[in-house]
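Single chain ahead, written as structure tokens, the form predicted on its own.
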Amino acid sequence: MIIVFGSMNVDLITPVKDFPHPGETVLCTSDYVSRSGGKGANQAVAAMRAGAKTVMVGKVGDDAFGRRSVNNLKNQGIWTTGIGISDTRPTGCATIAVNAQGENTIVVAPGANLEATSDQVPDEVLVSKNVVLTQLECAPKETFSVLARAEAKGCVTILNASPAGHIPKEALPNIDYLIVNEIEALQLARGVGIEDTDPRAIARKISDAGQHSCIITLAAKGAIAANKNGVFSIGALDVEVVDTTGAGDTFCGIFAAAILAGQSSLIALHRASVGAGLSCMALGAQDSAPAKDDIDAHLSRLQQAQKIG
């Protein structure tokens, strides 16, 4: 089972021609959507139509947008017993601008995100066959007491150090794999000293850091991900983009799915390459993500990770 602990929002998903600039107010090319969505919502999604049985534990408001994100997993087939409902703060809500391009900015008000807390998780459901995920849409503090909690107890452990922000040293050998784009990896490795700005390197000397992997996933680049048998990278899939909005939501959910399943991270990182390419062609961050058979018939489109380091 994958427990995914993380943030639940609605997205409110507007398409423009460009994005404005400072004190600019631009038209929307067509009507603006509403979503489902939040990292952990997505990755759990995700993880879920990639064949793994997938629990989402974190905290909405009690309002309609909280009922109806619940409602959504359990429609997904997730599992929602772990979910708590907030007294005092609204779900959680995404404003998300997409351009021409396919590209994206987007503005979180995490709400009752922030209330989530690690004893939601129960102890009984960390065990060494689950993997846990996680993001850092919640209190940190509690994202890595519940890593702290599951590497304790054997499960594999994965973070999605997204949005980025501080991962204290202590926090590193709780974390098998640690999972974030480019810009998060440039912030990261400031944040512990490291002045090189080439992915490679960077990945080598985080994953040396915790002694765990790491991958940095790099759009229409593909992504690289060093471990202790050294720097591998895999391409991405050639697709016409309509929206990259969850496309790392995607590859963390199906990579994390891959592991449970048994496989190595050479090819979870194949299968999330993907199944993040695919998620691509499709509005929205939740309805985007692949089934399993889709990915899987869609494999041969791309080659495998190949050592590069």
The other form holds:
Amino acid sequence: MIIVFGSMNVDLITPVKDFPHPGETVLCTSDYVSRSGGKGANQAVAAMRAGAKTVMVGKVGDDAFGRRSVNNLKNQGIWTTGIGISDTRPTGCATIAVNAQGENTIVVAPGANLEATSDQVPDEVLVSKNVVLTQLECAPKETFSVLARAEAKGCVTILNASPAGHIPKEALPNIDYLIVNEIEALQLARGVGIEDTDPRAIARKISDAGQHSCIITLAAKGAIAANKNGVFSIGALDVEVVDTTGAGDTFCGIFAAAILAGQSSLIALHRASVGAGLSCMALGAQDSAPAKDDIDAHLSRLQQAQKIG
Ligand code: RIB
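Form predicted together with alpha-D-ribofuranose (RIB), following the form predicted on its own:
Once more the chain from above appears, this time first in line as the rest of the complex follows.
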């Protein structure tokens, strides 16, 4: 099973022609829509649709957004008994602007997500055949605690370091796969004194420093992965982009599902890139996540990962 320790938000999505500049007001090109989101929940949905039994652990507020977030996951077949309810803080909420090119800007009010604690993940599920998937929208201390406990029990551990944040040195050995986008990779690199700007060099150095696999997603250019066997590149599907929101989350969820199913990391990379591409063809971060059969049907459109270094 996949245990996702992470965030649940309600996303308020505003379609715009262009993003507003500071001090500017712009009108939407159509009505706003409100959808379930949050990096953790998005990854849980993507993993479940990709065929993995999935558990969500996190915290929502005692409010309509919280009930909606939990019900949405439950209705899709995700186990939600590990989700707590905050007495004091509201459910996380993200304001997302999507421009005519399908690019987005996101502002997150994390609220109750910051109250999720490591001890909500019971020891019983931290067993070696399980995969633990995390991001950085909950309190970092609790996220790194979950990773440390999971690694100690022999689980496969994945950190999607998004939004970018500091990863303490002592947490590095507890991460088997570190997944970031290009912007997060640059921020991470700067934080540990890596001067390179080429994603290949950054992935190599971060992988060496952490003794783990480092995957950098590159939007329309696919992704780079560095591990002890070398540096690998995977392309991206050529699709008509409607909304890229959550594409990185879909990538992480599908990657985790493939690893859980015993696939190699290169096959997982291939499946994740295909699925992330497919998810850009519809609005919203979760509704667009493809089913396993969709991913299977489109795999042949993308060449498998190639060794480039
Ligand atoms: O990655 C996309 C997600 O980021 C959105 O669903 C939003 O809630 C924020 O967490």
